[in-house]
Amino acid sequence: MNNRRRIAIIGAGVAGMALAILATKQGFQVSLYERDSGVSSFGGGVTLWPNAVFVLQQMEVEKEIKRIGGEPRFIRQFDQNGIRQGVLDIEAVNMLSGFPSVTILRRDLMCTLARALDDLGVEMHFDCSMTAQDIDGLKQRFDLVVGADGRMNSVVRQTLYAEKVSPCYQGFINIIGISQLEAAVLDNAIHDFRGAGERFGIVPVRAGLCFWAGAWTAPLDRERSLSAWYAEMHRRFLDWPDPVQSVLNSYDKASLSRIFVHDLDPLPRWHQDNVLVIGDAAHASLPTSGQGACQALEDAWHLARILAGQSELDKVLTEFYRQRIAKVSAAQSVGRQLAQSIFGDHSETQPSVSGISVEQLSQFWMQGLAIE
């Protein structure tokens, strides 16, 4: 595609905004459509591993992300009694990867991307709930229509398949939130507490600020009140170690959210004609993969790069799928395996982060990321 081509992006999440930034920098004319009234601040936080920071550097927002984020040194894994099970040296992974790992509140990440879009003069349209008919109209007006409209209700994904592609509930919920602690409580390390069918993760950002998730096996019950779910969280983790209690005693109530955790089975294709899905709309993984936002950012970088170097659209979209499907499917698989070990058959021995090779982890994260 040459620089006169026009791209419509549906969804102003991480994938959609990142693609809008990168494609605009390549000279494409981009219009971004979002169903909500503004850029979403939903969610607690995001861990941006080195592969994500590589992309953010290409977007020229890495310095700002590092300024407002944190750079944890370790992941420390414990059982529910506080007995250490393992440790992963994040700094060693960063050194091998050539890029840092950054933790950031999701609202801060989204605001940073939105400011970058504004600086580039990208046309953003809010309160635009799309239908299949709307997508058909965009297909006629734009050279490429990209669906970055999320895992749960992607209208663009549904236009690609005659039968509805439904996300898969994986049998557990996350309660997420944001807390302010004394910095010494976490000692700049991610804390991962695991029990049988339960998990509590705490991620430091900066100056004692952290985001966290309490998770456990649960039926998909949307009728139950949020207050009842939050009360159950307090009961379940009442006797867990001090860092968990510190979080539960200090969270911002407005930051709480309950999430029934879904992912997608790998899809046989992501495009048809001039319509494509990326990010969670194409390959949503579980939070246990640690790679949702990272792979969304990689999608944006790869797609913008291929678009700039290839003039025939079908070849662009075919090549994009070829380059991305193995890595995102691996991330999906890893997320499911870890979730099964925690929330599935409790007779299994849960894997320890000490058993992860920093060399293999770095190689996987940085696979396919290079500037030619």
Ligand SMILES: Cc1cc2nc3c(=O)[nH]c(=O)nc-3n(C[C@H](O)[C@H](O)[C@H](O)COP(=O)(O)OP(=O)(O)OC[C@H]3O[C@@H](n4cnc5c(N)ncnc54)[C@H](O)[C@@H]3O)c2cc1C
Contents of the next structure:
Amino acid sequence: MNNRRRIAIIGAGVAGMALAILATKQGFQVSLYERDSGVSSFGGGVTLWPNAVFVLQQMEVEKEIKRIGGEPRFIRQFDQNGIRQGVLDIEAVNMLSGFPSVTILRRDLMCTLARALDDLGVEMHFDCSMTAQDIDGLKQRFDLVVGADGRMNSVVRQTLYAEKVSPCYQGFINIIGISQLEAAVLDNAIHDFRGAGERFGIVPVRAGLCFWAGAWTAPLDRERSLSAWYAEMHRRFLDWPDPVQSVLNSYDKASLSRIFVHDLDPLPRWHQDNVLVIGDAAHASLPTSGQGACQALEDAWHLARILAGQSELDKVLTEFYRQRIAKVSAAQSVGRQLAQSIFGDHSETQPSVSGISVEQLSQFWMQGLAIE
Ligand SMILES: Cc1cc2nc3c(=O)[nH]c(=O)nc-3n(C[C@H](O)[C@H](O)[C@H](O)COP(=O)(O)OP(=O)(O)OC[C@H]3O[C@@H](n4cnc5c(N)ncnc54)[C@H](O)[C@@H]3O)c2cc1C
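Write the structure block of the form predicted in complex with the ligand for the protein whose form predicted alone appears above.
So here's everything in the complex, that chain up top.
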């Protein structure tokens, strides 16, 4: 596609902002539409594994991300009594991958991407909740319309399918938050505590700041009040080890969210005519994959690169699906398998992080990311 062509992106999340940065750098004219009144500060944090940091380096924001994020050295896995079950050497994975792993608060990641967009002079339109009718209009005015409008109610995804595409509830909830701890409590390691049908993960960022998620098997009950869910979390994890008690005693109340965890079944196609979906709208995976934001960033990098190298739009969009479907489906499948072992059939032995080789992990994450 000719580099002066125009791209409309719907959704200023990780995928939408990353694509806006990379496509603008390639010379495309980009307009970004977001339904909220500003860049989202929702959520706790994300772990950006080496594949994500590779993309952030291409976007020239890697240094800033490393400055404001943390670089944990290990994942330590425990049972609910604090008995060590396994360890993953993150530094060894980083070394093999050639890029670091960075933990970051979601609001800091979003602000960094928004600043990069501002520096590039990208048109950002807030308070624009796009409808199917608006998308029809954009299709006429732009060469390409990209839906990066998230997992639950993607309007753009729905315009591609006659039947309703419904995300699947996977039978567990996450309560997420941000806490301030003595740095020594976590010793720069991600802590992953698991019981039968329950999990509590704590991720250090910097200077004692951490984000965390408490998860358990639960019915999809939207009527129940948030305070009832939060009270249940305190009851459930009351006897869990000290780091869990420390975060539960020190969280910022405004940072709490309750999420009924959904993902998508793999979709047979992501485009029609000049409309495409990327990120969670195309292939949402469970948080147990640890790859949602990382794969959203990879989508942006692959798409910008294919667009720059190929002039026929239909070939671009077909090639994008061909290059991406295997890896994102693998991430979805890994997320479901781990979720099933924790929140599903409790008789199954839960996999230990020590059972994954650092070589396999780095090969999987870095697959498809070479620069020619
Ligand atoms: C608890 C939890 C923990 C996670 N931890 C990790 C992790 O450690 N590592 C990782 O890689 N991933 C993680 N993820 C997943 C990750 O957060 C998502 O996969 C990622 O944010 C997807 O980005 P996206 O841009 O596709 O969608 P989103 O970030 O959801 O962005 C979609 C945007 O579109 C906007 N929008 C929606 N509809 C419209 C409309 N009609 N018009 C205009 N705008 C619209 C929304 O307001 C939003 O800004 C986690 C997810 C959860 C729930």
